[in-house]
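What follows is a single chain, given as structure tokens, in the form predicted on its own.
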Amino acid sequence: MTAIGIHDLEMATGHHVVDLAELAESTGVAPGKYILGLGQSQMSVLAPDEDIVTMGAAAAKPLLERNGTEGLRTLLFATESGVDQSKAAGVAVLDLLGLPSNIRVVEMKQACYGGTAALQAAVGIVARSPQERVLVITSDNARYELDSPGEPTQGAGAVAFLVSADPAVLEIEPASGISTTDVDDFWRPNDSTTAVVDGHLSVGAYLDALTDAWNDLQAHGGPSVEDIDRILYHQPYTKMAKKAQQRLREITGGQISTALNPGDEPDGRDTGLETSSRYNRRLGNSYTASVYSALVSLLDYDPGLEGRRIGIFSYGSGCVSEFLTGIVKPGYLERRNPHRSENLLDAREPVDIPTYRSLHTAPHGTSEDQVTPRVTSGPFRFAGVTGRARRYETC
């Protein structure tokens, strides 16, 4: 059988960031619980120029001029702040990066599970059809109301991978667990620009769909929590997938590590768990890029990786979860550039709590006809509505 799996994949995120040390003393709230309590350090702010669709964009560019179109006959765009109710956020994405007509386009949802599914649905295309390449991009913006115990938990942040035969990354295998479950543990209305969220009852719902998604991976036949060498999770925030790295503990009775941050000692078998927050810990959530910035960050600072099994506990409320696992293709770090993703990091720009709160309230692409300021220093930018149609351009 034709090993099917992500050949190459690449990070972008928005112009700004807020240091959350910066946004704790301006609420009067302690630094450490956000830095240490949550496991976050700056979160990822759009510019006014800025949305998923450029971020999606300035993610997939350079992963198409290294690798091509060749074979390239679906783009499936997952996110969970989409820009319309009707038209596909990657049509838009279609025409900035030139691509030809003849490929297919869709828009994925539900909530940060999303990507996980465009992969899976890449990973079928291309086993009915094994010339073909999919590309597939994760691109979100994490808002919730300001002063709310969410804002601390926002970000921005993209991920593009192409999916295709014979990959060079990261070869996924047939088995996963599987679990979804009816609960209002977050959601975004209709009507409102920020994300609903029961942030107790969403740790707990992560958690069981955790729980019944390996015991899933366990009936279809997938390795036990011994034979994978490195575990990644969604990460809504860095400290959630701590959470989650103990559970999968106690579920399995496997003597994995839970040290999450640089210079603790570690508790067990060391499965990247804070190799792997790196960035998630820099961009804020991502919602559904979230998952694969970790894999980015893994890819990026694991430098012994080939041939290891990497385990993915993909999350998106409301819920639907799915474990994956998949083997690291020799060659891998070939594809790899480490400072990319930290210089895109290192050169985002910082803006005060006052400038970030008025970013936060102004008006984000609404129907009613306007013109954004040029502002990002990215390959693309939201210019604006015209006849309650939203217009791009390259920069």
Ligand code: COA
Second form
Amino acid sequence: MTAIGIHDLEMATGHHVVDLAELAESTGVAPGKYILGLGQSQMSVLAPDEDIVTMGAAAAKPLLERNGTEGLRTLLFATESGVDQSKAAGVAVLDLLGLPSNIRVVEMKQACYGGTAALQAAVGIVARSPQERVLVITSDNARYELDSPGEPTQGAGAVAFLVSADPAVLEIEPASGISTTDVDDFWRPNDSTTAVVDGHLSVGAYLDALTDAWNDLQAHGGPSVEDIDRILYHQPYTKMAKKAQQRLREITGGQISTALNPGDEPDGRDTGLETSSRYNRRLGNSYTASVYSALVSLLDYDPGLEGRRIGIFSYGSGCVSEFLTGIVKPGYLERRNPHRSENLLDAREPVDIPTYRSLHTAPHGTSEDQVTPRVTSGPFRFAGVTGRARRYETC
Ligand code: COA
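Next up, the form predicted in complex with ligand COA, please; the one we just looked at was the form predicted on its own.
Below is the entire complex, every chain and molecule, led by the chain shown above.
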């Protein structure tokens, strides 16, 4: 059987960054709640001329420059912060990247799980036509109401990856565990620019979904916990990954370490909880991109992954989840520039709390004609709206 999986991947984020200790102090919250209680130190915030399209295109650009576009016939754009009810955000990306017209483009949605649905659909397309490659873009702008419990778990980011036969980075294995339950833990109604969330319900729903997906993985011949070397989780905030690891430990009896913070004493086998959370700790929640940002982080900071099996738990509120596994390919390090994503995070421009609050409350996602101020340092920008349609340009 042909090996299929992730051939290469890249991350992007927004122009601004908010320091969570400053956010805590501004509202009289102890900074430890955000930094240790949630495991978050910063969150990315978009400039007015950025959105999911500009971030997604920024992530895909270096990926395609490195790998070319040969065999590319599908672009799957996964997001839960869509900018239009009808047109796929990926169509604008196709234009910004100068891609040819003979590429099918579609948007996929199921909260933070959408990227994994796109990955599995891409694997299916490549299984049928192994000469084809699929570009998957996960891109989201996580927005909760100001002064709500979700506020410190906002963020923004994108990860783009190429799915191909004989992948250079991660071969996806056939068995996976799936779980879907209808639950009102988190959603964004059509007339709202922020999510409606019952945070504590969502934590419980996530953990129950993990149990169910894990049991389904076992029922479908998946590996035991002892046969999984590293484990990645969807990280709405990095402490959630620790809670998930604790749950997996309980249900499997596996002696896997739940140490999350740098310097924490391991209480079992290290499965990469700390190394896979370094970027998300600084990005904040990037919804569909979150678990793939965890993958980028692991690949960038763990030099010993060749031949190792990685477990990936993807969760999207509502809720749909999947536990899948993949094997890291020999030579994967040749694809990685471990400083690229770190440099992107370092290069963000800090904003103080009043500025962040005014960015948050500025009109968002309206279709009224407008010209956006030129702020972003990224390669693409959202230029404004004319004739009720969003306009993008290369910087
Ligand atoms: N120092 C260290 N830790 C502290 C602290 C302090 N000063 N003060 C509080 N904490 C800890 C709490 O003990 C708690 O830890 P625990 O989860 O291990 O019990 C953690 O900080 C969070 O505190 P909590 O009171 O539960 O926070 P909250 O009620 O304000 O909300 C969320 C937390 C996650 C529910 C909220 O941020 C949210 O709704 N987020 C959006 C939804 C989401 O991300 N869901 C995840 C699943 S998809």
